[in-house]
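The form predicted alone is given below as one chain in structure tokens.
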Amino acid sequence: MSDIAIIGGGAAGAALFGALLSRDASANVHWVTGSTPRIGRGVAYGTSHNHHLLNVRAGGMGLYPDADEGFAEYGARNHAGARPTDFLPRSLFGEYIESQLGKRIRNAEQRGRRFAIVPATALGIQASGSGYEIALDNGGTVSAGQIVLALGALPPRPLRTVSKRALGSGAYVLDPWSLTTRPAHPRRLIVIGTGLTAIDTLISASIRWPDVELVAVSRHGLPPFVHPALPIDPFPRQAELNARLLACDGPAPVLAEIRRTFREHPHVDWRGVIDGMRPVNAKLWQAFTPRQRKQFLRHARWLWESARHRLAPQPAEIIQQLRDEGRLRIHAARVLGVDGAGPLDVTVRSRDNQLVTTLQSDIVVQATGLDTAAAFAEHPLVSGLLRDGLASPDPLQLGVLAEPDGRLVNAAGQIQPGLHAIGSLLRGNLWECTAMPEIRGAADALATLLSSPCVGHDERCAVLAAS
């Protein structure tokens, strides 16, 4: 069995190589991690703050389908009076996964179990004989016949309305995560964006600069929609309702059937309702044809992202107290323009009434969530996958073009062997493959493919992937 390597050190990464671990085959599993200092955490998982809440309750959340602790009972070992139906800190959530990971290789190694971690980054990839050699950047190479791109979010990139001047004036921020360590004590702050990762930006500027004026912009000037404080029952009907949705033809038909389940059952909690269409979101986006994609993605995808992707009650609470006080204004506008040397200009757009006015900031950050855009990232990796006919952009710029178990499509349309993704990387076959439920079972799935003894450079593989 030839050997398998994983690119991308955050909780993707974590979950494939820890359900590969498990299972006893021959494969060596490498694991280029990147330069991370702890690996498995990434992005989501890499803050320090504790107001930085997960948008999952503790028991919906874990790692591995047969990990010997859940994320709950951890929780409540390790965090006072934690409950499985409370929103914990998500850097909680990253010490599960250290945890965890941790035991998979003290196991491993017991059972003798090929793995290395490799700690560098990896700047492309090459066909070579009957598998690949990804370069990295301590000059050393990796040699694989299965590679799985757990890559995360793509590096994010400035909107087109943001000038050099702005960029260069180091005032525009396009890492929200690293805003709290600027050393700067700004009088406004303006936010780009109004998701879930606005929100925790907004909270960690107004806890850091207690008399700052903040201000976040977005299209819809929408926040996201709230988790109740304690679970709710499921939609009674769900199955029936699950089954005139995958009836549909299109967005638009999708949308009427769940708007009509609202107006015949009143008394029911529509958030209940989403929720239990996550077993079949994915094979609804499938169904779609690219035009409704398209149209979905234009029409229908902000409310469909507030109403999925849930705040937890306590960062609304803080949204809306500082809302209360006139430290957080909202706008629903689009953002014309950004210019100046600092402090910066943004010229906005109103929605309500079209009028154009222009807003002066210390710091602009831009938190608009995951860029998937393949096809324009910044990012070495996935640009020499594409310019080498070893992958494809997705032509909504959902990431890359793939089968469902996450098989990469090459320039040719055909099935590239061996190269595989799972995460963000999937957004344009999945749609819903970011979450770490979602994660989690991808991982077990694709280490149960990659752990099979005919995987590798044939038409074997392809078969065992279909059936």
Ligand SMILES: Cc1cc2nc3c(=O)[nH]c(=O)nc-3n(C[C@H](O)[C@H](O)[C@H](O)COP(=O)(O)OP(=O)(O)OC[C@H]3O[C@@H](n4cnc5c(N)ncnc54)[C@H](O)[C@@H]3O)c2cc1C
Second form
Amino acid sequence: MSDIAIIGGGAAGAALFGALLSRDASANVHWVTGSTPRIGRGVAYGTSHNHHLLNVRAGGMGLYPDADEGFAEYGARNHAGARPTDFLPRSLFGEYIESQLGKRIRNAEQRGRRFAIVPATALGIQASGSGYEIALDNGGTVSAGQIVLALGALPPRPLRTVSKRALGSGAYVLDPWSLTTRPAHPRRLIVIGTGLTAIDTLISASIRWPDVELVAVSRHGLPPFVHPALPIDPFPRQAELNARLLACDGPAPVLAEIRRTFREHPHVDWRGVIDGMRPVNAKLWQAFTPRQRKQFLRHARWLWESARHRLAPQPAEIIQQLRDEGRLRIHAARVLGVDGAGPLDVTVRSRDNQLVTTLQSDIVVQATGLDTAAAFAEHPLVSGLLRDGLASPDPLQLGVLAEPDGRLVNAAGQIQPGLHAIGSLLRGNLWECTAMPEIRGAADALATLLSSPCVGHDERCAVLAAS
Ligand SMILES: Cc1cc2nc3c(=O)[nH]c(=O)nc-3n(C[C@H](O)[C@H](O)[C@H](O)COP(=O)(O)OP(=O)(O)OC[C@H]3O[C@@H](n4cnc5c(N)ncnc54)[C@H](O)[C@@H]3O)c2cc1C
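With the form predicted alone already on screen, would you show the form predicted together with the ligand?
Full complex below, order starting with the chain above.
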């Protein structure tokens, strides 16, 4: 069976769907897009708030490597005064995705390319004959020889320190993007987390409720570092540095090497050095042993994430202003417990002096980042795949076990024919695979792999192998 199914209607699904449609293959492509009303935008680009900005410059964003119009050009046409070096609204990138998708769909229709967009949620996948059958929440099924999971982050799980009472109170918000639809007017709002999603949440709350008192709490109290207004020159000795990094044994020597570079080149902007590591990040991660990966996650992840996934200058200015005006406090503290029926009591232990205090808050928002713990996720499709042994969880709970090209590894430790993933489910293998520059490259490579006759359950492989 040569049909291909993509499950997930976000930007990764859109990038792959468009890449497959542009190829002249006979396979019918089914795109199972879930319940999203705006296909292709997903969580990141579905926002309608103009203050939610991209954290990649316009020139670095895109959907296909071979798009007929890049995002920077689209931005210049549709957003007054936009330059390729600007950090533009995420909603504009959402519009760009829709326009690019529309073009590929029209072109595919003219060429008679077979495809179907299926607005349903996939509940389970069963092996069936030479392929698989996907059960949908609308009672239908889709049959395919090859399936790509483009599911994005898994549903967030509440922190273990949050009581059942607090969870049931309605004052504890697990989905930060649902916050601004709340009718209540809070006096104090606490955000757990200080990463990019936390920053978006704080800015949205400050606009929606101008007199709300905002508090953000995370273990290190470190908001993301900030991009400079203009792009940084590349570090001239990056290639040498990257070669030295690849020769390091584990995260500690890698970090020591990076620090040495900063010391020896004090006039070089450190952000350029970190950005220049992009081509080797996946290789470094793959070379770490499981113990070294654990060490990295425990001791360096917080700093790496802040330095690598930086904030655009405009939101950084807003955050600074909120802090200067005393409307926002950021605490370095560990959350020991969240309890109550609303308002909630949030008990924290300060990192500086170990003092334990309890703050009351009308709303508490959990914005602790991407959840990729497949083994614990309340996601029927993923749970079913693990239960049936068609996939296996990454031992560090960073998605599922897979090859670097996205082919899933089953419970027997073998490649599961015809099952693939793209995006955050592959964190365990690739570490950095969630931003558009990585996603569009991965989608293009996967489209090439899926369009070749020798993947998955395809019976033509046996014929070719025998010839
Ligand atoms: C707030 C935010 C801002 C970001 N900003 C940037 C940025 O500026 N630049 C950048 O490069 N990257 C950014 N990123 C990274 C971002 O993750 C990627 O750019 C991209 O949006 C990921 O797309 P995705 O399709 O993998 O995931 P998602 O956008 O999460 O889409 C996955 C989709 O699959 C659906 N789905 C899940 N399960 C099923 C199922 N069983 N059946 C059917 N459908 C299902 C979900 O409902 C969802 O619609 C940002 C991420 C976030 C969260």
